[in-house]
Structures are given as C-alpha cells and as structure tokens.
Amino acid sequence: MSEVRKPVIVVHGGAGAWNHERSQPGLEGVKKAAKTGFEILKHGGSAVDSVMEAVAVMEDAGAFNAGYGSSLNIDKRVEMEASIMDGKTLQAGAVGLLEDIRNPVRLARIIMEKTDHVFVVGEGAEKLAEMFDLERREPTTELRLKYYENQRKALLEGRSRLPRLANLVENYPELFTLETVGAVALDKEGNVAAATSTGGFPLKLPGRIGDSPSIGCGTYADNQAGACSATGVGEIAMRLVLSKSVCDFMGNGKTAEEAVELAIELVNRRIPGTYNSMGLIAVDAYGRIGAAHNSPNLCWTYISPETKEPVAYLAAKIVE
C-alpha cells in the first residue's frame, strides 16, 4: 500500500519587474489560483487536475501574460501557448499559436489525454478546440494594447532591429512584462504534475514559440524526481532544457530549493552577458518546494497542509 503524501501546490505569475501598479493584482491572482488548486488536492484530487485549474484561473484573471491579457506580437496579434505534464505517466500535452482559446491549458490537456501527440499548434490546435467545444474569448486587453504601443514606440525610437529587442527589454523593464504563469503540485497519491501558460515574449516575431509549451524547457514532471515550471526568457530555458535540468537535480538527490538555485546558477554561468531573466518553481517527490530567480521579482505563492492559506511573495531566492 502506497504512502499517503501531504499535498502541496506552488504557483507562479511570472518573473520580471513587478511594479506597484501591477503587483497587488498579481499577488491576489496567484493566491486565488493556489487556493483553487489546493482545494482539489485537499479533497483527494489529482495533481494534474490541480495544476490545470490553477493555471486556468490565471489565464482568466487578466493580470498576467497568459490567456486573457496575453502580450501582442510585432504584428499586434496574440499567439498563446501552454503545456501540462503528468509525472506518473510522463504523458504531456502542449499547444501553440492560439488566437482566442479562453484556456490554452485545457486544450493542452486534451492533447495529452485524447490524442497520440504531445505538441499541436495553429490551425490543427484550433480545430481540436472546436471538436471539444472549448470556450473562446478575445484575449486582448486595454492594458496590453497600451503596453504594445509603448513597446513599439521604444523599439522604433531606438532604431533597433528585433534581434536587439533583448537590450530594449533590459533597459526598459517596466514596458516588457514576461509574466508567464505556471503551477506544480504533489497529490496525496504521491503523483506530481506541472503546467505552464503564456502569451509569449512581447513584440515577438509571428510564429515564434517559446519554452512554455516545450516539454523539458518550460514544463516537466516526473514522479521519480518532482515537477518544475519556468518563467522568463523562453530562449534561455530552451537552450538549457531548464525544467528537465531542475528535475534531474531533484532525481539525483537535491531538494526542490537546491535544484532551482542550481538551475539559475547554470543560467548565469552558461549564458551570461545577455538578457537572461529567469524564474523557477518546483516541488520534489517528498513535497518540498523551491523557488528561485535572477530577475528583479518573481510573483509566486504556495499552499501546504501546514500553511492552510496561500503565502504570496514578489521575490524568492535571488541567485546572482
């Protein structure tokens, strides 16, 4: 008979610079998401259900760069992406280039459970959403339109080409919000899961896909190690397969906190001298949690049986 574990959920609303105007909605949003996910765990629900519902709450909130409130690409269009992974079976689902699906994370789960595939994008993903009657919603908010105009103005005034966009983001962090959302959880059966969702990098090239739907990069879960969700510059996480790296550290005996700190150290050491803003949350197979970043802020929270209520922060362990 398997040992009953104490359930735990960790949620993030994104790494980056959280200014005063946006910090309170962000903190309230991650707390609501964590409470939703933990209620499922508390009543014996699965880690997969927990992380999906937690991420869906943030996709609906409008305070994050995911779902309703997603960033606009250089063509002033939304292209959303998401993924989910079950640590028990190693099954995963991911979607990209979505225009108006209300909850991309729900479509990612359909990919995981109802198809033979892992990653479906664009028209094919939109057709699947139609087949399964997923709700649609215009994702563009007035705030994102304002951000887009400010970002585009800064880009043009700097006469920068898109490959120099990272320099612009570094110099004007208040204009470029990278708040990918994500959740990791451990349920009473000892199963872990992770989910991540985003609107992507502001002013990105059309068709660009980041780490959030890339299994092993933005999302990974394995019962033999733990689960991880990443936020920040997707290209950095992709080049280092960062979420899988965190899980490998945990699988080799590191705690969740040690693992995320080691992974951020890896970012700083292997890809220095560029805009490499990253944040990570994790839970290991024993229910220990971790959160670390090299960005100015990380909006995150967690709930365990000991805390009962979400404890939310705008920073975790900053690794320089």
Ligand code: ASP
Given for the second form:
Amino acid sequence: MSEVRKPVIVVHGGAGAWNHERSQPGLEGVKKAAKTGFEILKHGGSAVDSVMEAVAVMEDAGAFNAGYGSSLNIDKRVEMEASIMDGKTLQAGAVGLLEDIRNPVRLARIIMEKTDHVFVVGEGAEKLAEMFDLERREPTTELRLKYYENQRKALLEGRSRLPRLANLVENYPELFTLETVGAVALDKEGNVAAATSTGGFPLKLPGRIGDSPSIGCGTYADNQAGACSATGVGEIAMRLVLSKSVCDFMGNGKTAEEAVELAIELVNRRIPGTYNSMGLIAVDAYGRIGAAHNSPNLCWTYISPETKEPVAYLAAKIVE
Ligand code: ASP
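Since the one above is the form predicted on its own, can you give the form predicted in complex with the named molecule too?
In what comes next, the whole complex appears, and the chain from above leads the way.
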C-alpha cells in the first residue's frame, strides 16, 4: 500500500424516514460534513482525522440523531454512543451511555488512542471526557421532545410492544428517525477509517447499546479490505456483525458497492421482515465507494477528486 491514493470520503446521515421538511437540513448537513472531511484528506491529513471531523460536524448540526438532537430513550433521557476505527492499526475506540458530551466521536478517539481499551461507557467515559477537557452540551431539542411524546402515546395506547415495532412504525413513521451519522474515508497514504455516532433507537430501554459503537457491527475499518459504517435497526447489524461482513466481502475481492449490496441481501435473506431496515456506506482499499439500503431512505453523500463538490443523495428504494 505504498503508492499514493486518491482520497475519498463517504458520509451518511442515517436510514430514517426523512420527511419532506427535514430532508433539506439533512442533505445540507451531510454535504458540510463531507466537505470538512475531504478538506483534511486533500491536504494530506489522515482518514482517522477526516472521519472524526466529518462526524463531529453532524453531531453539532441538530439535524441528526447524534450529538445535539439525539433521540430520547423511554425514560426521556439521551444516551449517546459513538465509535471510530483506524484501518491501518486495527485500533478502535467506542463510547456509550453519554448524557451530555458535545462530540461523542472525539471521546471514542480518546479511548482508541489514550487508553488500553476499546469500549468504555457511562460514568467512566464521562470521567475521561472531563480529564481530557471535552466540551459538554445539553443534547435535547424541541423536535426530539415532540417525537418522544408522540411515540410514547402510541406505546401507552397499546400499539407497540417493543421490540416488535412493525405495526407502530406504519402508523408513526417518525419512530423511524434513524438519523445516526457515519463516515468512511481513504487517505493519500492508503489508510482507511470509519466512524459512527448516534443517540440510538428512539424509545430504547435505558442502558441499551446498539450497533453504532459496537466494533464490527456499526463500524469497521481494515486497510486490507476497506471501511464501513452502518445505520438502521441496530439489533439487526449486531446479529449479523454487518460492518465486518461488508469488510470481509471487500477483503475477498468484492468492490465496495458489491459488498454493501451483498450485505443488504444478507439482511433480507437471513432476517426478513418489516423491522429490518438497514443502510450501509463503504469505501474499499482502492477508493471505490458503495452505499446500499433496504430502509425507505438513506441520506448520504461522497466526495472524490473527480467530484470536487459533494454529491448528495436522499436515496429512496423500496425493497419487498
Ligand atoms: N443504528 C442505530 C441504533 O440502532 C439507529 C440509527 O441508525 O439511527 O442505535
């Protein structure tokens, strides 16, 4: 991997319902994130820096279910999580159960680089954030409070018995506010990295940890294969170790696009049903990109040397 690579970044803002009013801020958000990450790559910066800064932009935007604007759990509290992985060293860092850290992805990187661990949650993680002077920010927004009340009402009226949410989602599409954010990148040195950040599934049980901070499930990066970030129903990605599966496909010679398509096929085949929405982005070791989803939408974008400006999509695809 010593030859110079053309850098590329792919960013997602989640596989959520993305209704009309919210789609514009979503698309603007992913574009801004991709520009920030690509600027770093263009100047010779690392893939790890690039994905971290791209994700931090989306954590600050208020348009996504990550950082400021995170979804509320069933106790009406935010419990954020994030992860990051360096494909060169296979080092990874992840955090969970964070209440008010402004940029969970920055704390994930601290876990990766300043501790001997991969995954630290709750009080211990908050303590580290304090040691490293990370900023705090109250993440609850008016919009999330409104969604919470609607979702809770439906739950109390007996239209949901978690986790069998399929019927509820039909009546309350805003339950599917799966606007987790993620980024994957390849830098000039040929190193790949991935990062993912989320408030988690709306109305989740307190203490529930999803795919986003779970290495191999929501995030994976390996220079010998590529990098992947997932969004969607976390439990599906966990049961299939989905991001690692995408990297394994790439490691076995598939392009990034073939790999994400195969992984979505795997979801549909092995865990069929209406409650299996997933979205995936990937970059392979050659800088080819891929995005695929069986969710109603996927908000995503990419920048490569050929495109210069971000090419952003609110891709919609209905899979039977
Ligand atoms: N994957 C996230 C989770 O289950 C949700 C999302 O993608 O928005 O926590």
